[in-house]
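Take a look at this single chain in structure tokens; it is the form predicted alone.
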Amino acid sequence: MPQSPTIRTSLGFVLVAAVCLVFADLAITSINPWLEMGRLLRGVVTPDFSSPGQIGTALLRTVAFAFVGVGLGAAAGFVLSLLFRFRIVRMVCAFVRAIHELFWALIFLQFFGLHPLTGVLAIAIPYAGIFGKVYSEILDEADPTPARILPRRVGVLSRFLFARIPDAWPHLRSYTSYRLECGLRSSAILGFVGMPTLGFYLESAFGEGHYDHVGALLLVFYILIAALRLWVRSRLVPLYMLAAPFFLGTGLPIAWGQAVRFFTEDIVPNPIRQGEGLVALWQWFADLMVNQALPGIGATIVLTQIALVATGALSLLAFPLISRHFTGRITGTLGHTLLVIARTTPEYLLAYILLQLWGPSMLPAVVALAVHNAGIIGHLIGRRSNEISLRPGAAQGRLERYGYEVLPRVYGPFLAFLFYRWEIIMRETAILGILGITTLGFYVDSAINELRFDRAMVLIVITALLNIGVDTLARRLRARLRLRHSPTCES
């Protein structure tokens, strides 16, 4: 069974997550929700491809920004993982990743409007910080020893492309592929914000009430992710990557005075904008902490801690739709299909559409985040239990041996997963406020909304800063609770 601290340290999430359900608003508040359902499922069940046009051209543009940004993030992040022993790269990195790409693109937004660069940097940049660090940890875990046994006067950057690079190049191979496909989620709820991909087509169908056409675009969504190692092979990538910037589309000429405008104008605070002195400057802040920054604080930490063990309790519930240990070659298959489309689906557009189905509370970003990182959880705790071999004698009976022999032995892992999810969790609630729900992204939309760009900024800051916190927080629970199992995906 887990060690004593494990369960403890459970017991006080699940604790923590109770006390939280005090503050949630977790009605549902439309009319007639499950008629609204119901068209939903007939849309999914008999989707309309009658303008082939529009899913092409949606599918083309999200592929199209996801080559393109992961490329310049992987780039770039491979030489900050070089650097990555400096303490100003590493503060850098975990800055930037944790920023979510939509408060990202709501940036570029402002000076470089719906031109393709938005939406490619929106990508790119936290990217860079999530490379930089799981590109620093695979290189410094490759295998020493070819190094040694190479002659004295070999130099160092021959001594790095022959002895590491070669060592660790399947690891870095995987998880930039990994990234690919976050990198077609990140660019299709982009279009949320009015770039050109998947999400901008799936909302004006799903505000037209067209279910047939948000079928249509969800299955081939799904078609294209799970697909992906059949139509990205390595001998293809160049080709992609060559002509991905072709089919990222056009905008308006960018006004470059307005992006000098904006960081030396509009992000300043407006008291030193004005010539005040320190102590206008005192109550603006005073003023943006008390009635934005702290209730958005207090809504993204009371959702996140709920969605955290809610994710726990479904992945509990879901890593055996994939087990050898308790289904079979059928059953093992549907499983399997469900999880990857809990994964596959953003929590951002699962969390849209359950909105439109179930009015605005907490209640369905509690559902998307559950179920989107249920998905990946189940899935990863699920392979691993796969690695088990069950004792002899062990319990014949499905729910004893779930319980006595399968979950003790993958509880481990499990925790550790799940507070890897932690930080990225917090990520997804604080930028599930741009739907009307009030975490921090609600009050950063509204500022930017208002042109109070200065109060947007520091609202964004803060989110990063409450990101790296929970971050920080969880890699001392790991440590602590001594969960040093690393998991082979992170978002």
The other form holds:
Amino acid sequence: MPQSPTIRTSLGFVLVAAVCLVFADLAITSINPWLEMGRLLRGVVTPDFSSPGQIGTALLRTVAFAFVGVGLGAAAGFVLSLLFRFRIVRMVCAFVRAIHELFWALIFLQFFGLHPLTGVLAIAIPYAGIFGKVYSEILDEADPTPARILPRRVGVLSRFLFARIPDAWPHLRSYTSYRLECGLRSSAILGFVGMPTLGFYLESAFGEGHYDHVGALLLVFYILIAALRLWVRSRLVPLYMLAAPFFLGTGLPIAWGQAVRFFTEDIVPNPIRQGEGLVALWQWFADLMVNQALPGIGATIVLTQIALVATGALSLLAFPLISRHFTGRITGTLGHTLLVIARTTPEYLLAYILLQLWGPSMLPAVVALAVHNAGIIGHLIGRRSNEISLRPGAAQGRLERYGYEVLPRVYGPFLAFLFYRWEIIMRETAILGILGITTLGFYVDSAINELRFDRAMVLIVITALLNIGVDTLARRLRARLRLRHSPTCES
Amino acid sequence: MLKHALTAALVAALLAPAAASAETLVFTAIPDQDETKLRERFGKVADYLEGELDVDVRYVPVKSYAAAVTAFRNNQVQLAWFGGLSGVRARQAVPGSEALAQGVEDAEFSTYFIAHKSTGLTRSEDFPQGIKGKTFTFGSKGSTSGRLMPEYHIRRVFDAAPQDALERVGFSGNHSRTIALVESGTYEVGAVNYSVWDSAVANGKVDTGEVSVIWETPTYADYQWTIRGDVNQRFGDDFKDKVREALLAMEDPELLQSFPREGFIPTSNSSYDNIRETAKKLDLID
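For comparison with the form predicted alone, kindly provide the form predicted together with the partner chain.
Below: every chain and molecule of the assembly, starting with the one above.
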């Protein structure tokens, strides 16, 4: 039995994943998976830019929704972070961020309909929960000395503004700009449920097999994100914020009566609405649990655990691609590009594509989750490894260097990052159900299709609780293994 | 500065809808096939209705059957081209709404089961028992011809839920995609709207060497135009009748061909009672 608790924990996770493999369905069922794959790749490398107006609109809307959504989320999250010492605020934050943007969008679609507010709030609300938590962590870690040496009569606000904020500011800013990148991905994905962003056009182009349009849309999206530092300057941000709301498009007018009805009727369990009494309610709930929630939870956990270990393995393979200990200038740039593409491609989109190519099973989801998340973790670990200076006389062979020098020193941060992504992978796993994998999202999507919002809400709350549970577990593990804390890796 | 920007953002986000015109008839359609095709077809329908009704008419594309029903329920669209099941759901959600007209073909609509050549299945008069143990794709979860009716027949014959009777069950999203997925072999068998299949074949969009029809279901009532009950208050007396007349009078061959329908005939809510009963049996509506 290995001595190190880190190793033991890692092996434990591999073991759990191995058990999950028994229950998982990972077959490629497509008769000719590579034929369509070839067509897709050909389309992607020969992008069709013949409708620049459409691509431009798609990008503009994607950016606008991201700015307004993340901006509102950041503002609300900042306020929440100041109140974060209250248990209720912490609980609210944990709850709202445990629900995926797409689920929020599906909920808001019911009463705001195809109005920009649906997309804006779908981003702003979960992001507010994340910002609230991370901002409060950043503020807590700010150096307390300046505040302590201020004269006592200095007011709370001035104390906060002049002693707390300046030290935390660079971290707040860098985290917020990182979230903006995530916001662009979220915004793009909202198109899949009908918002006028990139996903809207991607879904159509993909569904009709216009892979050259898919290629064009993806290419501009990669460039947009890769060039983020060039076009998002701190001085320009207020300007973007002011302009963004005017580029959301008009959508359709809101019927406010629907919002009220949603809460007073739609989400009230059917037996209560029909006045059938508590026995019927229990029967309704039991049916929902047995036929949908439990199978959904099972599939969600199985897929999450496999995807988590796959992500870990792929990250450990991927980080040398951008590590100076393993690459030269050219190979490093190539590796960097590869990782940017991996993390810029939203897992939802990747899973959608792979499902069409390989047929229905969990495999497309595992691969999509692993590629996207390994892109992120590989990037973070690679950067971390660049801070290491090797001992004089360190092994020259790359394999030895990897195994004996670099890996042991980045393994702690690696596990920390991976545990951070655990909850995110689970949240994403649930949402992939919308694509037809029978995780919780599948049943949520079915319930919404059947206009049974009472069932959908119960399932969404269960999904949220599951995420909160995994988040708590991950936090305990990090504490027990004394893994160092680094909020900017969270997404 | 940031605060001002955010305030402005919020205000603008809230005010934006006010810009949309109040007296525009907005309609949608279930996204049952390729979006380009739908935009083309319903763009023409919008022009036609605008000419007949003397109000602005706008078509809004949506991404799912559920979104079409929701938009109708939220009065964001007042008129919609629904399938049998989505129409039943919409009319149940909006009391007073009415099925106005259906295509000539919709009174006796049907579903084709299609199979990839590797299955070795061939066309038969009887339900193809050979699909047992094959991978199978429906269309959208909310589709009549792509889900409700094929699921009904699968349950009837195998006396089991599709996911138990068949190897793997998926939902392609729409009929065009069902055809593409069975043609490419991603699924071995699929259920598709006969009309979408026939026009795809007529337009040379399908390689019938790879995928072919193996069974046709008995007929049932499908697509129809449904209108909200409160349109007269908003657009003037007998607006509903005017819309019905306009739909029934649609004669432009090119326009009809785009559906494709021979023409439109009157219908009523009760024409879809069978669909509602079937959906109840499958526990797809309450």
